[in-house]
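Take a look at this single chain in structure tokens; it is the form predicted on its own.
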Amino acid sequence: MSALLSGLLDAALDASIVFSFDRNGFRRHARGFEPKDLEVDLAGRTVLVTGANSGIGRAAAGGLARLGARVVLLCRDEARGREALGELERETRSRTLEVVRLDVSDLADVRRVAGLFRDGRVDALVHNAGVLPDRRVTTRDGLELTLATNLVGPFLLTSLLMPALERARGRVVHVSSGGMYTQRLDVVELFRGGGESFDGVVQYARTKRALVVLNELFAGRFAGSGVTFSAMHPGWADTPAVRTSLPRFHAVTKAILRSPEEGADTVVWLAASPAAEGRSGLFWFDRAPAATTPLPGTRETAEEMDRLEAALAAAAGLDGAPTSPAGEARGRRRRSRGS
């Protein structure tokens, strides 16, 4: 009964958003992780994070270096990154990290470092940079920059990478964002990024929920290659993201608001535990699946889905959408949407 009651109590909370996406969520989830998952031995594999100089990225860095992984973190100020290593040398006392520029929003940069990485084998790449501005603003490339941070150039990277990661049988990482629930993939308004009226949360959740069925899209097209693709969103954390693009809610969350590390965990299970592996295409909160379209109206059709291939595939400047033998063969994989 007590069994019971304490199941019934944990999805009333998690209902209520707020104490499922908090840092009480996530001690409760906790209570349920299997602590041999993360027993692993990563020696002599090739992890790749984006924004790893501060916050999620930061945290799942560290976390990845502590299990013995060689860890590049991919930076677009260097100093900073540079600054980030010397710190989680000091915290982990790896010596397998290191850094390497990257403006995952210039497609030229993105090209130029997957290059670097392309002819090896990544074990893990995880897509963490991410950007939430407060006006509107154009790449070189001629996207909104939000857009080209969050999509395109995680787009771009996965596919020059890819076969360093079937060569590894690795995983791909995607960190979304809860915000994203909100929105309904809408290829033409994404690629817009709202004109005049620009609202950079907006955006934002919009580029966090394509990325979502990127994350899909991906897990169908390589299908049989070995890659395992994931999305997942870390929960509120106190990250200096919140912090400069969010202050009205950081002031009013903070006191409730999850560590780096904790809101880092899952990315780091996705990427190193063998109980992810092979589990491709998914969605993840705190280590389990989790629905994708909760809200009426935010389901995304097949045709949105193709329209958005197309669109990555045109913006990336590649003839088509990346292919594997594998997958292929295999067509695309629709979602099994859980709970």
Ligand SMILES: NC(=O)c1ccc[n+]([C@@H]2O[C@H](COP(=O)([O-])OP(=O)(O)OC[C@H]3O[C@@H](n4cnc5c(N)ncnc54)[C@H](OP(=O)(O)O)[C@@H]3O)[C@@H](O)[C@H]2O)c1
Second form
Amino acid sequence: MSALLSGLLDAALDASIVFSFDRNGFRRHARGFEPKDLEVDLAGRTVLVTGANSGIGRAAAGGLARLGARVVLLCRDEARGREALGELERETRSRTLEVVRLDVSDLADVRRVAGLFRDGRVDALVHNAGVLPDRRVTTRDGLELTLATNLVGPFLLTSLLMPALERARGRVVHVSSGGMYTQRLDVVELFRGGGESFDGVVQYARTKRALVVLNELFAGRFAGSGVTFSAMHPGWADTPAVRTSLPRFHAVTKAILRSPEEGADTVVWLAASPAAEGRSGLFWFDRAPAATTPLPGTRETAEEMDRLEAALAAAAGLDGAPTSPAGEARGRRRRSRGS
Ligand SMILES: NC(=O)c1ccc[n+]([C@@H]2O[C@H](COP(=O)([O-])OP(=O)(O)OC[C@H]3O[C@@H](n4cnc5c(N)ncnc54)[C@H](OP(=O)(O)O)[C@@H]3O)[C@@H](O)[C@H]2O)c1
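How about the form predicted in complex with this ligand, since we already have the form predicted on its own?
Everything in the complex follows now, all chains and molecules, and the chain you saw is the first one.
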């Protein structure tokens, strides 16, 4: 087949989503991966991965440990964390894995854990922990659980760890979801968390959309800091979350789901590869930048982005006033969007 025909076929398969999010999509995209990208030695580097005891987070932690990093598994359940640590040590032969307990939905816990790392160097922070609950749960901070876990906790952790990330000219990786494509940023609904008519899938997609916007906000606010901010989605990977939160989806798709390692590949690449350095504020899929708003009506306004930033600062208990670089970045965005 000519290169042109194979390129057209790839584009058509990607447009179909099911043939791009699945394992065949990964394998097709992986043919274009550059092996040298991950020929890196991360010895002496510190990487934090939330939700690292399971699924994509565990696979990402393993991939980064194989590259020599000191990997800190941030897990809400210490016993599950220790079990994953033992398995990963056997699989990777790494002796630089650690477990630290962190419930990312609990803002006091986020502050405690940030305090352990803030004065050192953090080379990469991977926000992988995520939930898709089937009913509305409120955290002790008064936030809906999906919002607290997938968005507010990560926002606070990054904000508090900025000194350590800047010292290392580090990377922040936000694990979003292809589900975010279905939602437009709506800060009022996002923080209302569905109210009495809670729909877990919709709230999950809202938080994942907001995470992609947050990535852009951070990239603007901290442009020039040396820190690279990325968001990505892993496609569809066979993990405990998919089995338990989406059992019908899992039953139909299980034969074509990616492995956790395939889902985690772009996380490892973004956290480790020189090829990803400095390409801040982008949304990635299979090591390539992806569109964020291909569906009509899903593009957020600059005002809605401002609202998100203010709502996150208030929810996380940070001083609300955005820093001047953020203000400048928002000004630039407004001008470029013509609003
Ligand atoms: N699998 C997919 O196809 C897919 C697709 C799109 C996006 N994603 C995203 O990928 C990420 C990983 O999901 P996964 O599929 O690998 O699911 P998973 O195997 O269930 O892993 C989720 C991890 O997050 C942890 N976690 C949940 N709440 C937490 C909290 N409050 N504090 C700390 N850790 C917490 C879980 O800990 P416990 O083990 O203690 O529950 C678990 O380690 C999520 O952000 C998810 O939204 C996955």
